[in-house]
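In structure tokens, one chain follows: the form predicted alone.
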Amino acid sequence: MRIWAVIPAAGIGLRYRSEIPKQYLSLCGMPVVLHSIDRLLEIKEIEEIFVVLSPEDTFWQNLDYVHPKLKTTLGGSERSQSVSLALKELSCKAHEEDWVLVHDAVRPCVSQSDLQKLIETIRNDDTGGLLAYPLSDTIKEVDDTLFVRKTISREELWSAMTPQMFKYGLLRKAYEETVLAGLSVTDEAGAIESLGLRPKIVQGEKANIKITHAEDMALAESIIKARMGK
């Protein structure tokens, strides 16, 4: 079993606010993006990890950080695009077999257990899946004022998680089509889903959680230095 892994890291993070990528700032003393990097070194089956950067990024090369599965390469505006654009730079490496193992550079608290339990669940699967957990809050959907149209059920609804792990000829296929057909999707499973296919959800912890406001730092340093012993 062959895996590759793909981390975009090309976003500026508009909603945190910072003049820094939220990937680059501080957490527990190395940045973000090392955080999601080291976890990802630590499965023995990925072959590589591609970390995929912003033509305009300017603190990648000052991190110092050498690793030799760790490749860089060059992204797009778009989540999809940076994906993409790694995919075409695999396409000298990878089988259409292989799989292909997308994680969010902003998610350093992914588990061990976690990451063993999506790929051990996902290998022989013909289409792939993604972690995920259920919603436990009360769902509203709203108009364009804030009034509230109808409350949602929850029992069918999932918050989808990275890592995402689809064979690669089928994720390549998947993101050709949707760039082709005009759509716009913010996860490999969207690309997926737009061939007709069903990806498998495998559930994950609620601790792995995405860095998008300035609160999720706290709650990801206290994440991490929980499992540290801290």
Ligand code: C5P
The other form holds:
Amino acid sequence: MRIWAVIPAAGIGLRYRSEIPKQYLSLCGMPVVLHSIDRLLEIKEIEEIFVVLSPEDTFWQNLDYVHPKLKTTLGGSERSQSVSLALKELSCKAHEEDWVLVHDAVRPCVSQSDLQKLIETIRNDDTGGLLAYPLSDTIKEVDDTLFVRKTISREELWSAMTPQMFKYGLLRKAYEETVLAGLSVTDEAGAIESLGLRPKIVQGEKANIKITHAEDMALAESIIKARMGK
Ligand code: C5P
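Could the form predicted together with this ligand be shown next, to go alongside the form predicted alone?
Complete assembly follows, chain above in first position.
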């Protein structure tokens, strides 16, 4: 089994409102993106990790982070474009049947046990799957004036996380077809679903949070410190 990893890190963090993109903010003394990279470097089945950077990125070079398994490539204006471009870059190395594991740079708290659980569960699957967490909040659908239209049953709702792991050939085809169909997808599973296929859910830990807003940094810091036994 060969696994290639892609870390989309080309976002500019519009929602975070910071001068520094959130993947470069310091978390327990180290940039967020390096936590995510280190978690994946601990997985020996991963051949190489492609970090996808914005063409305007001025931060990566200053990190001076080098590892034989680490490569960089340039992304686009949407996450889906960034991942698609990395998949194209991989075409001279990856075989159709290889696996691709895509993990957002801004999920630095993913645990080794979740990564192993995802790989072990998905490796015998034909399509692939993703870490996700069952929703516990009551979910409201609202209109654009913020009045509730209805309550949605949370019984069958899960929050999608990363990593997401799919066969290389299938994922490339899925992204190509979403572009042709003019669809906008926000994760790999969404692209795969548009082919009529059904990704498998693997329950992850709630601690695998995505850094989106400023308050998420304090939570991420407490998760990492708790894990280090501090
Ligand atoms: O914006 P969002 O939080 O959904 O971004 C998820 C991940 O996708 C982040 O790690 C971000 O850097 C990355 N991204 C990207 N290219 C973009 C937009 C987001 O690689 N154009």
